[in-house]
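Below, in structure tokens: the form predicted on its own, a single chain.
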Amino acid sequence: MTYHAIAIDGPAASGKSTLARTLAEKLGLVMVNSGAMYRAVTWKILSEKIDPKDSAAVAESLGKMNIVCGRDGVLSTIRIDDGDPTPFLRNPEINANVSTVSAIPQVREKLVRLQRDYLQRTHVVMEGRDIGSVVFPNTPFKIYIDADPSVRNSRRSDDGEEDSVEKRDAADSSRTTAPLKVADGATVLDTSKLTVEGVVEAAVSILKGQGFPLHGTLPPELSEEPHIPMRWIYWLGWMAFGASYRTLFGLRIIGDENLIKSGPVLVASNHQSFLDPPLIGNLYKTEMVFFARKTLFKGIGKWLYPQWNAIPVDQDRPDMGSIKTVIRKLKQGWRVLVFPEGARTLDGKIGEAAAGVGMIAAKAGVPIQPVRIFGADKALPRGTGKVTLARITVKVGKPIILSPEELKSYSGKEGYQALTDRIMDAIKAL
């Protein structure tokens, strides 16, 4: 799977944040703000009383940092030594030092490599001021986002923050690691006598141009996820199913905008009843994968299961051969559902879970989409073949993206357990 990378530079107050979390929810793709992760490292120099301008303590109280990447929603997320810099990003001392920080080597180093950990595992767009000439050199998809002086001036203040951007320009201009600068390819844009909608019309206008896959929400013609249309067959299924649930048990989904639309995606779910995998399998605009009892491969089942995309699996013993051709698939770029608990309840409580699913979640090391199913057990409960009239409400929740440190953490038996412990976690809090 290819992933692609939007880099957004430009100067302080150019509109660089604004333009990159707006086209990541409208694209459903992950904004990066490489800021963010600078600002972080300069709240913990700080806050262990070290002078900034000491490159050297600099970098050795760096080498001992935990950073751990990751994302909610939409959003990056950074955490240094398990303490959350967020709320200090902004204050004076941060503004005051963050360029010095900033310009040294080793902190830039170790900040673009877990930066671009991000494109291992998803679509980003990332802003910053070297994204597009140091980060992402060789993505043909940049934009440097610029604006008059006092334009931005304005801006910050607004923001309530104070700093002048002129001394931020000659700082970060005059560096001389990776400067700012507008990095070869990239289209400039002013953005000082535009509004948000005007800026996000330009820039949508510019990655067009450029050749970037828009199959993100922008209305109305770029559809929600990639335009694959599916096979007549598992069309066939998914319109039937859908209009089951909707007329007969009056399926109601909350939380569908942190469906991952994107991509290879684990949606890993509770597990009810006969009804959950094309329930799960409605959520989304693209043919799926799924595991499916390899009892139902007879008859007619064993043409139509394959045809929907099921692998058999064998509950009865550890199926190293149905796990290694997920981890194929999701490495291929296929959404992949699993059931961690394998049974379907039987008193609609979520049960335990083995560490099938944590093996796979770190094998293949893409996004994981916590769902819960309420209602199924009721509508088609295990062992009566009734079917009954009962409502099914579906929650999802906000996707799991591991950063490669965490991904190297779940490893072996009692990794894999945990991460799995990690996922029912996640599903049972929806």
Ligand code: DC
Second form
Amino acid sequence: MTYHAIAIDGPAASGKSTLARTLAEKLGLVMVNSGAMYRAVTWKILSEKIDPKDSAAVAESLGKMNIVCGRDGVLSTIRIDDGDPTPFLRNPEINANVSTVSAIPQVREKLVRLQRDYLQRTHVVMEGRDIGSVVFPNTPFKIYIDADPSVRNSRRSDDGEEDSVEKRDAADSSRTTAPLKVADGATVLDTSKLTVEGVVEAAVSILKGQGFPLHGTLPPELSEEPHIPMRWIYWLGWMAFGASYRTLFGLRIIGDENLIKSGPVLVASNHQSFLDPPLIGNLYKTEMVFFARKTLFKGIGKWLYPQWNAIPVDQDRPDMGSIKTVIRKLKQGWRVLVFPEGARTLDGKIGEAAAGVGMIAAKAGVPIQPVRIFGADKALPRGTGKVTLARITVKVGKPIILSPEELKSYSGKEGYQALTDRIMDAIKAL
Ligand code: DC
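Form predicted on its own done, so how does the form predicted in complex with this ligand look?
Below, the chain from earlier opens the complete complex, with every other chain and molecule after it.
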């Protein structure tokens, strides 16, 4: 997979970090603060009592440093020789010496390599001075942000920081190796008169103009469907059902931009008719896993249903076996459809749902996609077996992505029921 890099460059206190962090959260990228890497090395040099101006001594010490760059959620992390420099990165002595250390070519060489490594693993929004010019010169997504020096100075003092931004800017712009400059292809954004929201809005529209794949509110890695061909028997059912739904019922999908198309996801839908499982299966171009009544697994069904990735479920009593199978499938990376109500609706209304779905969601810890079907109860009403040319609409809701803390809070029978109720409320709200 190719990952995208957004490069944000600009002088000190121009608002790079705030913008990069917000974009990371909004677009699902990892935010890498390259300044923090130069600051971390400066911290190590100072703590070893090396003179930052002695570039030979800095280079020698750098050669022995074990720098480990990682991530915690959407933010980058850095450790040096098992020490954590993070709490000290904005100390005045680091502000005063980081420009000197970062002008040393060997320092830049080592850190640029680590910065590029991020892109081997994930999408990144990286901020610094030379990201668009040196680190990722080929990325089409480049923003240079700037603000009046007076505005930048007051931002720093508002943060309670002792820093001379002009002095640092002069040093960062005049050094020979990778000086601060507007990279080729970068769009300049002046943030002097903008609020944080205004900056983010302007940046998103610049990225759109540069062709960044913005998929609604979903991170790109969730909205890009992988190219995994269906097995022929699955494809046959998918094709036949899809074509007939579109012709007979004028199938309409609303909220497609919310659809998570890659990786494991628990799709939770209301249940109206036998048409529902292939209806949901048709939202995607890759295979997924379904539940089917145990009684269907006989005759040809015994062969066919497993081909369509159906897991047998006992509708008459709580079926822990199938719940466990679903959790396992989700952990293996599958997309699974569940009907929290268990049975099809009798009156078109959404019924009650038991704790099972909440348990699956809490134990698997995958995103939950609420989906609501309209009109399938008219197209093939329960108990009649008669098909009517009624219009079917499927509404896809924004995914519910639970943080580790939230996941922990949904435990035990009551917790599972609370999560089921949350999922059902999301379906009803569609
Ligand atoms: O963005 P910041 O203020 O945290 O950066 C601290 C210093 O690090 C900055 O004055 C120059 C240096 N730096 C650099 O040389 N290249 C980068 N890509 C990022 C920061």
